[in-house]
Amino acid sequence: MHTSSTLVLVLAVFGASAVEMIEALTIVVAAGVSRGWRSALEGAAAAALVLGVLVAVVGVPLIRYVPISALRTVVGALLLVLGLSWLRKAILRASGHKDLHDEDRIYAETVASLSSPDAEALEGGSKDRDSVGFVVAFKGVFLEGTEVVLIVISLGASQHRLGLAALVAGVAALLVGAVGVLVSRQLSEVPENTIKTAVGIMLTSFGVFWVGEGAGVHWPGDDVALPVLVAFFALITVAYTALMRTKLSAAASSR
């Protein structure tokens, strides 16, 4: 029952969580290398705790007190905004109109900023416990994790699967952290733009599906319509990326 929607939920939450945590890991590792691992890990753990509390405080009341039809309409609109935003950036990067996300560059810039004289002047506490490293790691995990929290709450609450969504996000974060420990620095080889494209397609599909349900649309096959929507938006994304590449080539040749 609801196999299609559950599968899309798991893939969307896992993909979004993995991408955002890769970006957060880059910042945490840079803080650890530059300012000390104890403060960086404490900052990351504190941010993860705050994000977990947000999921529980916001998500549980939504499930218990908000009518499912109203919840899915609002959540569908939110997911459409998030999904289309991810798709827009992914298409621009894939078509060459926007630079690809570079974790190596972010890592180098973060290390440089944390090693600057201004950062040294703000240092507090012992070498093992550094306030600057703590704050940088906290902000990195919290800011990147906020979007994950929105996705977890949106997808989990609207399907009454908040526990599953939170579990999948936690597994993704642990997996990224474990791989990060093994590679010692950051996961720059991960095809981040591909993952963001896939997640954007799934979020957009969920958004259209739930906004339609809230408006009284009866989808053929119920949840079976979700994979069809995913395939449709994947096709649109591929076609639009190709069109954008053509425009870029035409603009370059006309110079």
The other form holds:
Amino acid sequence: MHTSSTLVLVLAVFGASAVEMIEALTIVVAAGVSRGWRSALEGAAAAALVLGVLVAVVGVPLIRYVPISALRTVVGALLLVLGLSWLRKAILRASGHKDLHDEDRIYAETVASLSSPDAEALEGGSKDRDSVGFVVAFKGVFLEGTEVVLIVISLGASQHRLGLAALVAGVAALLVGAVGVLVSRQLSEVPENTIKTAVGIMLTSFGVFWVGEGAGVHWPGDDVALPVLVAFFALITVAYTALMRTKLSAAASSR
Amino acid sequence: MKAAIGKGLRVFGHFWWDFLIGDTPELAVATLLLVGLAFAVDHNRLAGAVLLPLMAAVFLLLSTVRGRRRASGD
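Next, report the structure of the form predicted in complex with the partner chain; the form predicted on its own has already been given.
So here's everything in the complex, that chain up top.
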């Protein structure tokens, strides 16, 4: 496997894990502030552990027992569905047709719901532990992390680099978590849509590449075709975003 | 026990339905078409390398336009 595809794998997994963990961090911080840090951090750690086990339990047998061409076709198709939908959403958000992901709003809503009288009444566990905070943090990390697990397994298994993919995802999650703890709040200033766009471009490129490889298509230059695909989909994304912006201004001026 | 397994299967099915179909069924269909196209042009270096990314770009545009229409209520 060439350096170019390894580099794209590292960037795609790192970006995907970082962006999903920013969303998870919002929920963990909200749970920590409203219900206590110990339970929130334990919930987040438990979810991360379950996600890691999932990668090992699903990913390792995939590499060992599924023929590589079948694996690449299926993985390519999964990455295409995921990549195209991330890109579509990112284009609609960047062009103003869809609201940007608002971490501040999600944070405020989560804190409000966890501080409500109903939530207070659900308090359980010992003095130091709060089951509501644990469950909310667990769910936040687990749900946001599921997509990362799929990306890690897909990219890692198709290139036989599952360990590297899992390591990169873990490092990204730890980095986001550490920054979140240091600043002690959710990371609303991070250009989440830009990261999501970049990851969408890489996932779509990988998807097209692996679907072709799995079906027996010979890419000119082999793995060198991957950065070319990334550049192609980056151009397409810029063009579509500009096109959608003109549609928005045309609609606004006709009103 | 049966109820728990049934619930687990429903949650599992719901996750994959949301993941693969969700509110963009056209992208799932597009992916199937792209896989079919890849097998149809296998071993043809130029056709595969040109058609696959090009068709993916076309499907992305169609889905984005659909998303824009849904967002603006056209």
